[in-house]
Amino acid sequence: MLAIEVDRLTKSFVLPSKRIVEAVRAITLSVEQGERLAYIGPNGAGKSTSIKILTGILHPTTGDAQVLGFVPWRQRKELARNIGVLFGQRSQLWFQLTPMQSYKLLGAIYGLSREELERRIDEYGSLLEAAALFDIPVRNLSLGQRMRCELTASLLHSPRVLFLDEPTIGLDLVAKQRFRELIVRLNEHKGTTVFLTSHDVSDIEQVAKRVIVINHGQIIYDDKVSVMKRSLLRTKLMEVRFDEPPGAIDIDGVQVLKSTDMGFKLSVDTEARSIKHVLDELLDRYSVGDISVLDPPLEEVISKIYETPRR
C-alpha cells in the first residue's frame, strides 16, 4: 500500500468578488511508505491547501485522494491517529506546561496507556536527544529546544507519515541542522514517511530523496533531487587558487565571478565547453596550487523550475 495516493485533485475557493479561484488544479502524485519528499513551490502555489486536504482539513472540489488507505475529509479520526503534523508557526505544547506535562494530555487523547506512552516518550527522548527538554516549562525553551519538543510530540502516537511543513522557520543555523539530521535518523530508524514543504533549500537538500514542485496549483517537477540537480544545471563553479598571479583568465565557456591576487571563482558553462577541457587549460596555461569543482547553489535550479510558463 502506498503511504499517499492522489488522483486528479482539484480545490477551488469563491472569492468574495465571485471570481473562482483553483488553489489545486487536477494534481496527481503518490508517496511510497519510508519516503523523504518535498512538496515545493513559491508562495500561493498551492502547498499548504495541498496538505490541508491530505490531513482532512479541507474537503477538495473533485477528485480522490488515500493517504494510508484512508480518505482524509471522510476517515479524519482514524487517519489523526496514523499520521503526525507538524507546523513550523503554529505550537501543540501547552506554554504554561512543560512537554512531560502536555505528552500526558496528548497520551489521553490519543488512548494510550500510562506504560506505552513513558515508553515512548523515552524513545523519542533519546532518538531526538530531547529528554533533558521535557521538565523545563515550555516558555522557557529557544526555539530549537521547542521544536524538538514539538516533534515529540507529534510522535507520540507513531505515526507513519508525518507532515512537516516550514519545520525550521526561525530556527538559527545550528538549530536548522540539528533538526535535519533529526528528521532523517527519525526516517531511517522508524520507516516514519516524511512530507516536507519548504522555503530553505538546504532543508529540500538535507533532507528529501525526491521532490515535487507545484506552481500555479499544478505539479511542474516530480524527480530525486539529484536527478534534478544533474539534469538542470547547465553550469558548474570552479574556486582555483593560484601560485601565481595569473593576470586575465581567458577560456572560452568560462566567466570570472569574483577573484583576489591568487583566488578565483570562476563558472564554466558546460554545454560550451567540458570540465575536463576547462581543468586541462588551466593547468595547461597556469601555475594552479588548488582547484575544487561545484555545483551552483540549489536555489539557481529551482528558480529555473518556477519559471516554467503556466499552462
Partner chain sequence: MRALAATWCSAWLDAWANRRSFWTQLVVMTINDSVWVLFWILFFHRIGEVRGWDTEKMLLLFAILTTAAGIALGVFANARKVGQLAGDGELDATLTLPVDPLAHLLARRIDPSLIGDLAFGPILFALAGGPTPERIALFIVGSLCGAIVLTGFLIAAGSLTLFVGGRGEQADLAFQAALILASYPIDFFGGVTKILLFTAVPAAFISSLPAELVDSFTFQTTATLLGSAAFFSLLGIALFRLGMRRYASGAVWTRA
Contents of the next structure:
Amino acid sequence: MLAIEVDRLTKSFVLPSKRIVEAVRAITLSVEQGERLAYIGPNGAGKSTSIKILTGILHPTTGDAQVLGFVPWRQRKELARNIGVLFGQRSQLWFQLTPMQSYKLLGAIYGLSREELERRIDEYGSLLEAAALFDIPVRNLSLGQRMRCELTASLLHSPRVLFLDEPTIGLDLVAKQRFRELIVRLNEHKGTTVFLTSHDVSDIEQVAKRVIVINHGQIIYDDKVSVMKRSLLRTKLMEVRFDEPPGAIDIDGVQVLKSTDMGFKLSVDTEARSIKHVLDELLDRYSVGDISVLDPPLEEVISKIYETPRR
Amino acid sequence: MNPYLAAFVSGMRRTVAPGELIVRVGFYAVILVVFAAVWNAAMAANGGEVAGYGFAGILWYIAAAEAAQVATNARMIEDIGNDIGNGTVAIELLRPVSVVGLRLASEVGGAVVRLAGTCALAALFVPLAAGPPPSWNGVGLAIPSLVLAVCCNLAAQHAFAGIAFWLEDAKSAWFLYQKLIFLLGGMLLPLELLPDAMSGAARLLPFWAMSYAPGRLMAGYVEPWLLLLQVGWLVAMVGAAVAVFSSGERRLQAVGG
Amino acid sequence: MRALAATWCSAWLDAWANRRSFWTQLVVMTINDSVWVLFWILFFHRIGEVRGWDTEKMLLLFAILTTAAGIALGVFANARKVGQLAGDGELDATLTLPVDPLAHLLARRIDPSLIGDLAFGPILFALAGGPTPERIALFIVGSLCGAIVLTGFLIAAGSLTLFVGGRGEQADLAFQAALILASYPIDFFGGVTKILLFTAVPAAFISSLPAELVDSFTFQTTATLLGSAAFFSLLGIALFRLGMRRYASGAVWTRA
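Can I have the other form now, the form predicted in complex with its partner chain, not the form predicted alone?
Then the entire complex follows, led off by the chain already shown.
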C-alpha cells in the first residue's frame, strides 16, 4: 500500500521584491508503506518546502498529494494524528520544562489515556535509549540528548509515517551515528515509514534504502541506495598530512586532487580499491602524521548525476 | 574613520530601516493625538490656563518631552542587560576603545534619526492642533536641549543597566526606569503641576534633564540655564555609566570570564 | 478541550519555571500600575473634573483596563505575537499537531508581568471602585468584553502580516496605540478620533464603555459591548484563518 503519493506538486513564493520563486516544480513521487526514503538536495533545493506541504504546514500552488489517504492541506488535523514530524531546527519540547512534562501535554493533545501514554513513553524510552533523560529540563540537555527526546515526542501517538527534516544537523559524529541507528531500529521494529531530508551523504548511506535527489525544485534522481552507491558514491575523499615530503604518491585507484608540501587531498575509487587497502598502503610506505576520510560533498554527487545519462 | 564616529553612523543606518522608524513615529503620532485631546478638554475645564501653561504651551511641552523619550531605544536596558549576561560586553571590554563611548555613539546615532522623525511630525501636527510655538527663542534653545536630553537618557540607561543585571530581569528594570521619567522627569505632567514636595524632589534628581528641560523651553520659557544643568547631569551620567561598566570589567577579571 | 487545558497548564508551568523572575515581573508591574494611579490622582487633583470624569471614575476605567489587558496580554500572551510568529515561520511546530492552531497558540504562553496587571485591576476595583454585588458582576462582564475585543483586535492586526509581509511591525504599533488610547476616557476625544476609537482602533470598547457599564448600567451599553466582543473575536479568527492559507513558514524571508 502507498503511504505517500505526490502528483505534479508545485509551490511558488512571491518575494518582497515581487519576484516569483518556484521552490518546488511539478514533483511526482510515491512511497510504499515501511520504506526508508532519503530525500536529499543542497540547501534551498526545495526539500523543506516539499516536507512542509506533505505535513500540511504549507498549501501548494498547484498539484495533488495524499499522505495515508489524506490531502495534507485540507485534512491537516486528521493527518497529524497519523504522522510524526521532527524538525532538526525547531523544537516540539518546552524549553523550560522536562521532556516528561511535554509528553504529558502531547498525550492530552493526541487524546491518549494515561496508561497508554505511560506504556508508550516506556517503550520508546528503552527503544531510543532515552528514558534517563526524561526528567531533566530541556534547557539542560545536550543537542544530541534533546534530539532523542524530540524523536520520542514525535512518536508517542504511534505515527505510521515519520517525517524527519534535517534531524542530524548540528549533531557531533557520535550522536549522528547513534541517531541514524535509532531510526533504522524504529523502522525495523515498528514498520514506520521514514521520510528523511538531509544534505549529508552519510545519512543516505546509513539510514535509507531508497534515495530521491532534488535540485532547483525538481527530482533529478530516484533509485535504490545500493544502486546509487555503485554508480555515484564510488569515491571517498582522504586528507593526509605527512611528516616528511612523500614525493609522488602512486597507489592504484587513488588520485591526487590537491597537494602542498606535506598535505595531500586524495580521491579513492572504492570499487577499485577498499579504503582499508589504501590506508594500509599509505601507512606502510610513507611517514603519515594525520589522516581523515570524508564523504564527497553532495554538490559533487549532484554534478555526477547530471553527467550520467538518464536510464 | 574614528571608531566612535563609525559607531554613530552605523547606529543611524540601523534606525533608518523603514519598519522601526515608522513604528516609532506612528507611536509618537498616537501620543500627540491623545494629549492634544486630553489637554484640550482639561484646559477648557480650567479657563484655558494651568500653572502658567496655555493649551499651545502645554502641547508644545508634551511634544518635546515625549520626543526625547520616543527617540531613545525602548529596549536598550533589556539589550544591555542581555549583553552583560551573555558575555558580549566582556568581549567588547577587550577592545582598545571605550565600551561605553562606542555604545553611546551608536545609540545616539540611532536616536538622532528618530528625533528628526518625531520633530518633523510635531512640526506638522502641533501648529494645526494648537498654533505656533509660544516663543521662537525657546525653540532655538529646545533643539540643543532635546539632543542633550537624549544623550543624558542614554547614558543614564547604561548606568541603570547595572541594576538590570542585579534584578536578573531587564524588562522589569526598564519598566521602573521609564516610570521614574514619566512622573519625576515631567514627561506626563510639567513639574509645575506636581505637588510642591514632589516637584521639589524631582528637581534634585537627574530625570528632569531627560524630558522636562526641552519641554519647558519648547513651551516658551526662555531659561538658558536649563541647558547648563543638563550638561552637568550628562557628565554625571556618563561618569556613572563608565563606573558600572568598569566594575563589570573588574568582575570579569576576578572570575576570569 | 482537554488538549487546550493541558496546553494552558504547561504554559503556567513554563512561566513558573523561573520563579524569581515570575515574582520580580509581577511586583514591578504592580509598581508600574501604581505610578499610573498616582498620575491620575495628581492630574484630577490639579485639573478638577473634566467632561464628567473625576478620579473615582478614572480609577474604575483603569481597573478595567488593567484587568482586560492582563487577560489579553498576560493569559493569551501570544495574541500580540501572532504577526511576528507568522512572519518568522514559528507556526510550523503548532501546525504538525492535531489542534486548532489559533486556540493552541493563545493557550501556549503566559506573560508573568501582565499577570501582575490581572492581579492589580481587581484589587484596584475592590479598593476604589465602590464594589457592590451588582457592580462586581458588571465589572467582570465589562472586563471580559474588553479583553475579548483587545485579543480579537491584536489577532486581526497580527494576521495582516500574512497578507502584507514583514515581522508584525504594524501589529506592534496597533497594540501600543490600542493600549495608550484605551488609557484615556473616550469623552476626552472628539470628531474623527472618536469615530476611529470605535472602529479602526477599538479602544472605546476596551475600557471606557465597560466603565460606563459599571457606573450606569443600560441594556444598550451591554448589547453594544457584547456585540463588539463578538465582532472583534470573529474578525480575528476570520483574518487568521484566511491568512494561514498564505502562511509561508518563513520561507519567503529566508530566501529573499
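The model shown is predicted, which means the values in this text are computed figures rather than measured ones. Positions refer to the first chain, counted from 1. Basically, rigid core = biggest C-alpha set you can superpose within 1.5 Å across the two forms.
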Answer yes if the Cα of Gly253 shifts by 2 angstroms or more between these two forms on a rigid-core superposition, and no otherwise. yes
When the two forms are laid on each other by their rigid core, does Arg241 show a Cα shift of 2 Å or more between these two forms? yes
After superposition on the rigid core, does the Cα atom of Gly69 shift by at least 2 Å between these two forms? no
